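Here you get one chain, nothing else, as structure tokens; it is the form predicted alone.
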Amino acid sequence: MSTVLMLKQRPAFPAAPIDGSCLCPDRFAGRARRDVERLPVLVGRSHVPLADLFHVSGDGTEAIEVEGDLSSFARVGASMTRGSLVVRGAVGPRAATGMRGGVFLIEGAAGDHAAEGLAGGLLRIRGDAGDHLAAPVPGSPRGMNRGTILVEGSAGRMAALRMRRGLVAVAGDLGEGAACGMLAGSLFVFGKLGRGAGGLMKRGTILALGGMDPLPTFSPAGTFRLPFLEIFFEGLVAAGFPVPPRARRAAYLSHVGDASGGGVGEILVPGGTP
């Protein structure tokens, strides 16, 4: 059984987003419904009980379903370590910040800084994502460090900044500056990839199916058919993520860099015959 929350009405957008960090399986599990309804939610400078914003059905469990547009809520699913969270609507900034486990499904768009500091689990976004997807938390030298992010729409600028481990897959387009300072991990973009991807990259893999012009500090290393990619593609298909047939047929031209920082990462774009 799931705990079901229905937004009573979309709040008028406040000066600052509502803190939705209590919408998390770790906070709900084992609580009686009345205790769930009393969970404090920060709105502006005041705390209000959860029941002022949502109708709550069922006692607290590790499976939560939320109905409604949460675009004025920040930090939904923050620090999640277990269970499942489904939001049937959009969410605001910093969704899944600090997430370390579980499955978080957003059946709409996500705001800026989604999956900030992600360290495990699966975040799936059915719509678009904003800027700074999988960014480092403020003050941290590393971004995403394990876990999986699947975006079925497009995403904005500076995704996967200083990424350390894990997989980010974007079905649509991705903005400028993706994977800058990447330390390791995999970024797959099945649409167009913006300029400046992989700047100061150390290791890791960027796949740009829609093509791109790598920075001049990346050197062509030849065209290959890469069997290891099929392992990733099979996993994505098994998860129901759209993998274009062309991605599986293509040979890829590898560019290695960023040489300006001694990096040995690779950017893969469809090439000719190996």
The other form holds:
Amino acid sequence: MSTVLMLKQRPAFPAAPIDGSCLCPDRFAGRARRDVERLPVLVGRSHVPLADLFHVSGDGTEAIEVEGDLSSFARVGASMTRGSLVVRGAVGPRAATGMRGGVFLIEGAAGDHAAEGLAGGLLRIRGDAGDHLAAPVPGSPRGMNRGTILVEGSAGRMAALRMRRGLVAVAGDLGEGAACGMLAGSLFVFGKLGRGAGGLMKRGTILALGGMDPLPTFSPAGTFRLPFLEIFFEGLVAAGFPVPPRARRAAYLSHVGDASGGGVGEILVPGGTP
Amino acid sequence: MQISGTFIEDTYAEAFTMRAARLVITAASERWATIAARSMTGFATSVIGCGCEAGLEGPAPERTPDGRPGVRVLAFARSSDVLEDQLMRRVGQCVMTSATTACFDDLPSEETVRVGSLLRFFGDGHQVSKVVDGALLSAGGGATPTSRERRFWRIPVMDGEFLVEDRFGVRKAVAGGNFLVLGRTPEVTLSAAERAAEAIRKVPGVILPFPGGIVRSGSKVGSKYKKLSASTNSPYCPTLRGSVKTALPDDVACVLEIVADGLTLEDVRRAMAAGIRAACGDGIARISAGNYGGKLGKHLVHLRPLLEGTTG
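The form predicted in complex with its partner chain is what I want next, because the block you gave corresponds to the form predicted alone; please supply it.
Full complex below, order starting with the chain above.
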């Protein structure tokens, strides 16, 4: 049985986004409905009870469904570690920041800095994601560290910055500067990949099914069929993520780099016969 | 009790608890996966002298982790430590060296042993790990929400990469399920044993670790030589009939043993029942089983209740 929240009305866009970090299974679980309704939400400089913004149905559980456009809410699902959160609409910036577990499904688009500092769990965005997807939290030397992010639309610039571990898969296009300073992990882009991807990367894998021109600091290493890709593709397909058939069992031209980062990362683009 | 004219002795097989791992070996073709599996399981007939017992279980499930053709292998050893050592050696020397192969765990379990985690050092620093997150594995609905992450090692080799899973699941299993086929001539006994082996190969979760699934040198515990823990099963050797206390009727000229190891006792029981039924027939005087007075093995499989379909 899920806890269902319905946005009463889309708030007039305030000077600062509403802090939606209380929309999180960890905060709801085990609370009576009345306690859920009293959860404080930071709007501007003051706290208001959750019930001022949402109709709440049912007691608090680890499964939350939210109906409405939350694009003016920041930090929805922040620091969640368990359970499931479904938002039937868009969400604002920094959704799933610090997420460490559970499943977070966004039926619409996500704002900038989604999955900032993500360290576990599954974030799935049916629409587009903004800039700085899976970025490091400010001041951190590492970005995403474990977990899976699936974007069924496109995403903006500077995704997966200094990524350490995990998988980011984007069904559409991805903007410039993706996976800069990547330390490890996997970034799969099934659409077009913007310029400058993988700059200063040390290790890790960038798969660009739509092709790209790697930076001159990457060296072609040959064309291969790589069995490990199929493991990820199997997982993605089982999860219902749209993996293009031409990606399967294909040969990929591997570019190794970034030499200027002293790295042994790889950018894979569709190749000919190995 | 008789089946197709063959007498079933009122005795039991004595089987042992062991630790088992199940591997899927894939390759560019099933032929190469089979070559690797046969090489890996070649000298793995008995824990007495080989460290582990292993065999080709059959074709891999329809969907292998990397989508290529493959085969399943089962390996059994006395402890998890020994199994880890054996898997590391056998996967390293026989699977990694086989062209185009990859090797995956196929036995979900809380207890695991290291395999890729040890073999990765062959990559001389160029090895790369890939982790498939538990969240993605459980997102497909094919696994529980607590699915552990799976780590794989990509070890550079001269034909590309050898992909091997970091850890392999280990479970308690049952080894040493057995029965003896006592025949009137060597030819008819071998033929019956072959029928039995063929029938058992159709039972999932079971392997026959000995060559062709058949043992001619069955053993008894102990020896007149102190350094040997096992020696020839003299009561069942027809050539010793006049010099030792024999267990053979006058009309028996040959004995062959079938040994089956399985993931569960029920698997072993199914295998024994299928094998015995297939072996019975013309020229087979009786079916017996190897045991040590019930003192060594935890699992006793009584032949008659087994074949009557009752608990034995």
